[in-house]
Amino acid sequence: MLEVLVTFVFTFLIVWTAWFWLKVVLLALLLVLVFPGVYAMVRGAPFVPSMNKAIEGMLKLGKFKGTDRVVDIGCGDGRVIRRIARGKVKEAVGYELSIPTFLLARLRTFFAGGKEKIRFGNFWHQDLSKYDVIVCFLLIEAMTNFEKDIWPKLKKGTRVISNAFKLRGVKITAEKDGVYLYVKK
């Protein structure tokens, strides 16, 4: 939801700027910064930080190993993938499409010195089949699309950890504190 703050700041600047061309440049910049985030909110979920209790549930359900390649789709500010990366995993990657949120995640990773990688991109267009664990906090419609488009392409044994929202047609393997674990059979 950083897009709301960015929109507010840019709108203020546009209104109070006297030069027409500067207004045009600011408006164009606003559209470039905000559009991917709005698309991400509609196609996946808005940025809502996971509660600490849910993160603890994800860590317990994940049972992460040193050979695990983990991806957080729609990683927001990176707090979940950062916590996972602190453990012994082979690779920890977070995808974020909102530019302001992506920049916040990269900044937090830089200052935390984390080993996770935060990538700008649309997770719907990534090959997620190479990961052993997929972490997500998506809305109901996005979970339905995930089940239809991504779940069939996952390799056997892939673990999907979902915060708050369920895959409707897939049997839950385990549940803790509103977090659901699914294992691809």
Ligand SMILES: C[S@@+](CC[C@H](N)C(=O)[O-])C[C@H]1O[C@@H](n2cnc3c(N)ncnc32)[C@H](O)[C@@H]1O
Given for the second form:
Amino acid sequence: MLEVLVTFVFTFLIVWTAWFWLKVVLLALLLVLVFPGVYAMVRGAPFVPSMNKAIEGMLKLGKFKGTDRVVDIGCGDGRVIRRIARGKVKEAVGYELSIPTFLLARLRTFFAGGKEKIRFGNFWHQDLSKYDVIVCFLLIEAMTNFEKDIWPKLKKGTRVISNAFKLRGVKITAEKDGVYLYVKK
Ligand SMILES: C[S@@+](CC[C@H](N)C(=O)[O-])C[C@H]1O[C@@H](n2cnc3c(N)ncnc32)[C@H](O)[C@@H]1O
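Let's compare: the form predicted alone is above, so bring in the form predicted together with the ligand.
Every chain and every other molecule in the complex is listed next, the one we just looked at coming first.
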């Protein structure tokens, strides 16, 4: 959703400048900055951060251990993966495809001195089978695609923790505060 702010600022600059080539450069930059986030919005979810109560639910359901490699697919500003990284986990990674949101997440991690790794990238194109826990807050269409494309490739015992949206064809292992836990059999 930070794309709206970026579009607003760039539109103002494009209208304000009198130089034709600067207008062209700004327009090109705007498209580059905004396109991945629009794709992420359509294929995953827009940036809407998880509420504190849901984050507490994720932490309780996760029962994270020092051996866990955890990934947040669509980490937004990194608030969930940052909380997880503060506990005992082996690795905490967040993928984010929206450029402004990714930069915000990196900035917040830098100032918080967090040990989570924020990566720019499309989680649909990552090998997620190496993770022990996957956390997400994605729209129902994305959850359906997750169930079809990613769930079958996960190793036995992988925990998937989803805020708000369910995997329709998988039995829920536990539920807390609108957060669902699934364990791959
Ligand atoms: C609803 S927000 C959740 C943010 C964070 N996980 C939380 O719970 O606060 C979903 C995020 O997923 C990102 N996203 C959607 N599709 C993505 C994709 N294919 N690759 C990486 N990030 C994606 C969006 O840009 C957005 O920031």
